[in-house]
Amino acid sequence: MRNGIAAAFAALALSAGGVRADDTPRSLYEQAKQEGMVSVWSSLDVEMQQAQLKVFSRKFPGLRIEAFKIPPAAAIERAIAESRAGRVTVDVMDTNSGYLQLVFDRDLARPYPWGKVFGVPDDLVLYDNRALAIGHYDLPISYNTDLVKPGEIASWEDLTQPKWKGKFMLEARGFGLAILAQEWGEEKTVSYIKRLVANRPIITQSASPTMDGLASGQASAAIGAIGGRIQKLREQGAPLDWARVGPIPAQVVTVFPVVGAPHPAAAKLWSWWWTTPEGQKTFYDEQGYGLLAGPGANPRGQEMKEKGLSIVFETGKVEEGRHNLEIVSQAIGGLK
C-alpha cells in the first residue's frame, strides 16, 4: 500500500509540472541517457545547438540532438497544433517574452522549481518559473563604419535629422522602438516615429536584410539590427559597428521545456544548461549573444555598463508589449 501511495504522488507530482521527489542534475542525466536525444525548435542556427551540445557533452555525453531552425511564431503554432492532436515531438523551445503568453494561454509550459534542482538564480527564473531567461536581443542604432565615424551618431534623435535623409535604414516591425516606448511613452515614440518616417528612411522587412544591407554599403546606418550579429560580422570582417548610444532596447530571449515533450528529463537538462557560465560562453563565442545584464553579462553588456548606457528589457507584461508593437508597427507603415 504504501509503494502504491507513493507511486501516486509520485504520478501526481509529475502531471503538475514534471517534478519528481528526487530530481537532480544527477538523476535527470541518467533518465535524459535513457532517453537518448533531446528535440529543439529555434529561432537560432543549427549549428548554434550543435555547438552548445559540444561542450554539453563534456559534462554530458551520449545524448544526441535534433535541431530544427524555425521562428518562433510559426513553432508555437506547430506546438499547439501538435499539443490538440496529442502527439508532441518537441522537447525544448526559445523565443522572446513578447510571445510566451500564447504559450501559457495553450498550456505548452508549466512550473518546475529551477533555482531548487539547479540553483538557478532567481533573475532567470521568470513568469512562475515557467521559462528560463538565457539572453538578450540588444537592438541598438548600428553602422557602416566606411561611411560613419564613431560617434558621429550622438543620440537616437541625429537620425531625423535632414544629414541623414534617405540615407539609413528602418526595420519594418520595430522590435526595438516598441521596447524603448515603454520608457518613452506613446505619444513620444510615435512623435519620433513619424519623423524618422519622414526623412526617407529605407525600409526593411527583418533584420538579416538590414544588417546585410548596412554591410554592403546600401545606407550609412540602420535601426532594427541586432548587436550580437553586427558584432560577429564585424569580427569576420564586415565594415560594421554599433553606436554607443542609449537607451538601448533588448529582447529577452527564454527557453523552456514544452508540456507533453517526449524527452522530458532531457528538456530539462538542456534548458538549464543554457543558464550555466559554461552555455552562456558559448551562446557568446558563437552568436554573439547572451545576458547582457547581471553577474554572467557577456562583454558586450559589460561594455554598456562601463559607458554608463541604460538599457531597456522588453516587458514581460505582454499585453502591454503587443500594443507597443502594433502602434510601433503602424507608424513606420513599411509592413505589407
Given for the second form:
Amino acid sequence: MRNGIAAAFAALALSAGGVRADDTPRSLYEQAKQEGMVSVWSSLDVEMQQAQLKVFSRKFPGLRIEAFKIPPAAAIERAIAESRAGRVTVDVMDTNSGYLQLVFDRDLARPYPWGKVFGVPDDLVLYDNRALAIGHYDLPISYNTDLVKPGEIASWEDLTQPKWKGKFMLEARGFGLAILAQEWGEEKTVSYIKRLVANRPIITQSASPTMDGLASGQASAAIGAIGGRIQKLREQGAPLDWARVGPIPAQVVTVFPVVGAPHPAAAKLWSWWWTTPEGQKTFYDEQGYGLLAGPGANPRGQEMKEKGLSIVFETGKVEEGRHNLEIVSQAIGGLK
Amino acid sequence: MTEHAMTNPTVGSREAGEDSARSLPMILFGVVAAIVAWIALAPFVMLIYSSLAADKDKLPYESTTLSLDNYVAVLADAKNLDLLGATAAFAIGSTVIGVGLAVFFAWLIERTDIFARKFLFVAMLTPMAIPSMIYAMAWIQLCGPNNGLINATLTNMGLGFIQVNVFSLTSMIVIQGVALASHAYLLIAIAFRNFDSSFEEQAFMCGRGKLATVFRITMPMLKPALLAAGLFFTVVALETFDIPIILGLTSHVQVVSTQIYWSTHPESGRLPEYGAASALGAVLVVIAYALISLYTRATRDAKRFVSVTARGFRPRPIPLGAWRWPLFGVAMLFVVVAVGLPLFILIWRSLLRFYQYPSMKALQALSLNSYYAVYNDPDIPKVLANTFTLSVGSAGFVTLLAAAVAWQVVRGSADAGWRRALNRLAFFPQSIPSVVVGLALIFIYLWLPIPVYGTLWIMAIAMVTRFLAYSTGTIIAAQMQLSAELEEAARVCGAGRAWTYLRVVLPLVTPAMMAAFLWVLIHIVRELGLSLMLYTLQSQVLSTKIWLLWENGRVADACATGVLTVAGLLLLLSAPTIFRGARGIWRAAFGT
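Structure of the form predicted in complex with the partner chain, please, following the form predicted alone?
Below, the chain from earlier opens the complete complex, with every other chain and molecule after it.
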C-alpha cells in the first residue's frame, strides 16, 4: 500500500515535470515537430547565436526557433507575470545561476531526469535536475594591448598600486569581486576594494561600456569585462586581452524549460542540445563562451588549467551570493 | 420632462435640444477625462500599491504585506538628504541652463532677423535626435580623462594643465542642460512664433530699448509657455538617468533617478525593488504636483497671456542691426560645441570598428563596414516598419488627445475644479518611473481580456502614457495665447462649437500640435526603458535594436544605426523646408 502511494506520488511528480515514462530523444523530437517551434528568452547575444540556431535546426529539422535577448531580471519578471495570468508564452530561458532561486520559488522550473533521458553528465545537471549548466562567464582582469604589455599585470593587487591610478575601469556592481569574496572572505575583499577605489578607477555601469572603453583607450585595464567577449573582440582586431592572473571568478550560465511552456518537448530538446559537444563547440566558436572546466572545457578553460590558474565558480548558495554582491557594490560605492 | 413641456410640445423639444446642447460638452469632457484617467491612473495606482508592498524579492502583486516601510526607509535615511541635495542641484541647474538657452535661441530664431534661421532651427533640434546614452558616451570620448579628444588635444598642444573633468556634478549639469535646451526649444519656439509683434512695436514707440522690451513685454506675455517649459523640464531632469548614471558613477554623485535605476536594475539574483523605487517615485509625484500647482496659480488669469486676438496678429522679426554678427557667432559656437562635436564623435565612432584618437593611422582605418552591416541586417526592415507604426501612430494619438485635454482645460464648460483636476491628471504619468509604468501595463493587459500583451499595441499605450504630459503642456500653453474673442466672433456669425473649433481654433493651435507631434515622435524613436520591458521578437524597434547592438559589443554598428536614425529624424524636421524649397523650384521652372 505504502509502495503504491509512493509510486503514485512519483508518477505525479514526473507528470508535473512534463515527463512521460517513455521519453527518449527521438520521442521528444517527434513531439517537438508537432509543436513546431520553440520560444527562447536569452541573456546571450542572440545575433551571434544565429549560427547555433542553424546548427540546431539542421540537427532537428521542422523546428522553428524564436530567440530574443532580454535582461535576466526583466525576463524572470515577465515570466512570473505570465505564469500568474496563466498565459505563458516562453518555452526556455537562460540566465546566470544567481537568478534561479527566484525561478524555483515560483515553481517555474521543475525536475526532469536529464541524465536518464539524454545522458547529460551529472556535473552539468544542477539544482535537483531543474536546470542545466551550459557555460561560464569568466571575469578576469583585462587590458588594452596598446597600453599594457603582456605580464605587466601580475596580480589583482597590482591595480591598487600608484602606477595604475586613474588608469583602470571598475564595473559598478563588482560581479567578479563578489565571486572572489567566496575565496578571499568578506574582510579581505572589502579591504581590497577600498584600496582599488582609492586608486581612482573610472566606474562603469555594466560590462559593455567597460569593454568598449577599454578598447578605445579610455583606460589601460579593467575589472568587470567578460573573458569570452574580450577574446571575441580581440579576434576582430580590438587591442584587448585578458591577464593570466588567478584566481579567475566565473558566473555559471544555466538553461531551463519553463513550467507551462506552450512547446515543452521542443524546450527540452533545446536545453539539452546546449550541453552536447556540438552545442558547446558552436557556443564557443560563435560567442567565445562555454564550459571552463570538466571534460568538455573550452580552449580558454584548458589554457587556464595548463597555466595553473584557479577558477572560482559562482556559489550555488543563493543567499551567500546575494550577500557578497551587496557588500561588494557598497564598497565600490558608485551605486549607493 | 416638465409639466409645461408636456403641454407644449414645441417648448418641450426646444428645452430638450438646449439640454442636449448643454450636456454634449459635459459628455465630451467625460470621455476625455475617462481616457486620461485610464492612461494615468493605472500606473499611478501601481506606483502607490507597489510603494506599500513591502516583501523583498516579490513583485508588487505577489506581496501579501502592505506597510509604510518603503517610505520610512526613503524619508528616514540620512543619505537621502545628500541625494535630494544633489538631485535639486542637478535638476534646477540643468533646467536653468536648458530653458535659458532655449529662450535665447527661440527669441533669436523666431523673433529676430538673425542669419541662417532655418539652419539654426534644425541644428538646435539635432541633439534631441541623439539617444541620451550615446550623447553621454560621446562626451566621455570628448572629455574623458585619459584619451578624450578635447583633453588629449589640449595636452598635445602643451596645454595639459587645462583639462575638462567630465566625471563631475558640474559636467553632469552642463551636459544635461545643453541636451535639455534642444527639447525645451521646440516648446518655447511655438510661443515666440505666436507672439504678436505689435506689442513690441508699441513698446519701441514708447521709447523702450530692445532689451527692456524683451524683459518687460515679451517675457511676461510668454509666462505660461516659459513656466510650462521650466516645470516640465525640471520634472524631466528629476527623472532622467542616462547622463547622471554614465557621468556620475565615477565621481560618486547619485541623484534620485539613478537610485531608482539601480533599485529596478538589481544585482544578480534579485528582482527589481519596486517598493523602494515607487516610494522615491511617489516623492517625485508630490514634487511634480507642487510644481504644477505653482504653475496653475501663476497662470490663473489666462487673459493676461493672450497674444492672438480677433484683431489679428503679426509675428514680425526684430532687426538686430549691429548685433546680427556677434549673436550669430554666439549661436554658431553653441552649434559647434553642443551639436557638432558630439555628432562628429558619433559619426567617427561609426566608421571605426574600435575607437581611435583622430590621426593619419585612424583615417586609414575608416570604413563603411558598420553601415553595410546595418543595411544587410535581416531584422532592419521589420524594425523600421515597427518603429514607424509605433512612433507615428502613438504620437498622432497622443497629440489629438492632448489637444482635446487642452481645449477642455482652457475653454471647457466643466467646473473649474474639474478642469484643474484633468490638467493635473494628464501631468501625473511624467513623474512616475518608466519601469513602474511598464510593470503596470504588463500586469493589466495580461489579466484583462484585451489582446495587446506582446504586441506593438501595448508599447503604443506605454508611449501615450509616457508622453501625454509634454503634449498637453505644449498645447495648453498655445491655447492660452488665443483670445476667446475669436470663438465669440465665430459664434456671433452663427457657427456651432464644432465648426468654431475646427475652422478657428484648430488652425491656430496646429503649430503647437505639430511641435508636440514631432517631439513625441522623436522621443518614441529614442525611448528605451519602456520598450525593453515590453518588446518581443515581433515588436522590436530602433531603440531596442541599438541597445542590442551596444550590449553585444557591436558599438560601431550601434553608432551607425544611431547616425542613420539621427539623419532620418533630421530629414523629418527639415521636411517642411525641403517641401517649400522644392515647390519654389517647381514654380520657378514651370510657372505653376
